[in-house]
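Take a look at this single chain in structure tokens; it is the form predicted on its own.
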Amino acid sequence: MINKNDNYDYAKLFSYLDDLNSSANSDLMNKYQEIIEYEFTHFIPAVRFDSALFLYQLALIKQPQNILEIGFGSGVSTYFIHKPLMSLKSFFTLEKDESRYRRGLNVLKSFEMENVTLLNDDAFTFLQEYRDKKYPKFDYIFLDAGKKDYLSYLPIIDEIIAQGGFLICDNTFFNGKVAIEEDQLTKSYIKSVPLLKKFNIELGKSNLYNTSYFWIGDGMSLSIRK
């Protein structure tokens, strides 16, 4: 927690910490780069490089068979969560977008992660198919898409996550609006924060799950289930 006591200058704290980031990791950030730009013809969002390292460190710790990942976009955390694993029995990932899909089939070839399933598909109906034929449990899932329908997965994640399963979720300062009054959002994000805001407290509150919050990349949340 910020002591507003302190007499730190966070601007470059926070850009120390990347740069040791960096330095501690530099074969993992050459690869960060070398996703995004991969087949570059325009932005698709990542998450941010120290997001990805937190994913790859609970990755190396955890050691999941059944990975879910809800909204591949570059491929960066795919290939985080990918990569520390020492054997793994399934791991899909979603995108409904069909140009990054098609993106990410090549990346996926191409950064040798072939035995990940990447599927063109709408997350709830994947999710509610899933839970229907009562397939294995996953024992991993990282939750990045958008941000207003996070409350809505909570529910079906909450019947195929594994006993001692990681939930993981980015984004949960959403750009600081989170902390913002709502009187005081723009209108694209009207409806979009107060349904972010109120997953996170449901989250937290949440019997299933021992829950933490982290200042790491645009504010990522731990959930492990009990």
Ligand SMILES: C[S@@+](CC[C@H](N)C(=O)[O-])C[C@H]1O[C@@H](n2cnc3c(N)ncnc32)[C@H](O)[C@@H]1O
Second form
Amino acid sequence: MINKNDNYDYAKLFSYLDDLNSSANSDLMNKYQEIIEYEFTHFIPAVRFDSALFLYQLALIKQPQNILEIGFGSGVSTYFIHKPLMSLKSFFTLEKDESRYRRGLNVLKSFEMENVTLLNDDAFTFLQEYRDKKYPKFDYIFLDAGKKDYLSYLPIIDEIIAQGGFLICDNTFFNGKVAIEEDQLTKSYIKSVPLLKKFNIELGKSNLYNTSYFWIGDGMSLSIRK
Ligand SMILES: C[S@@+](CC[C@H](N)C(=O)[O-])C[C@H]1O[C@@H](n2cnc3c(N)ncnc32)[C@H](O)[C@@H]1O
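Switch over from the form predicted on its own to the form predicted in complex with this ligand, please.
After this comes the whole thing, all chains and molecules, with the earlier chain placed first.
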């Protein structure tokens, strides 16, 4: 919470925080940049560095065995979740964009993540099939795909997450748009921002999880399945 007596210069504080994190984790920072720049042809979205560190620390504490990532993108988050794991049974990551998928296969090879399964699949198709086949439940799920879809993923995630499992969602601030009055939103955000806000509220109210929201990167939530 912002304390009314604080007189913070937030821009300077965030830059200070970035410097601290980069110097405390210089090897990870180098990897972060290497992955983003790997076979770089055009912009590919990736989690911010502090978000990547959050994913890393949570994986380090939890040591999950069955992992699901929805939204591979550049592969940065995959790397940061995978890096601290001491053992692993399954790690599925989903990417519907074919060129990102093809680049991703090389990223997995080049950054020593051969035991990660990257699928060029639509997440909804994969999740429905996974739910029906009753494979082992996931104990670490990272949701970072289309923000307008988060709400639709939730009922399926509820069924495939293990007790005590972590559900981590990125972009809960949606580029800061969640704090803008809805009648001020530009056309491309008019439908998606209210949907994401609804998701944030529903997740927080769900009796299935203990949920907290954090000011990390573009906003992140951590929900722990009861
Ligand atoms: C924000 S990016 C992910 C960034 C990634 N987590 C990283 O750190 O590099 C979201 C990705 O999700 C993919 N995506 C969106 N909707 C999807 C769906 N329904 N199924 C599979 N992939 C999807 C997009 O193509 C995009 O590459």
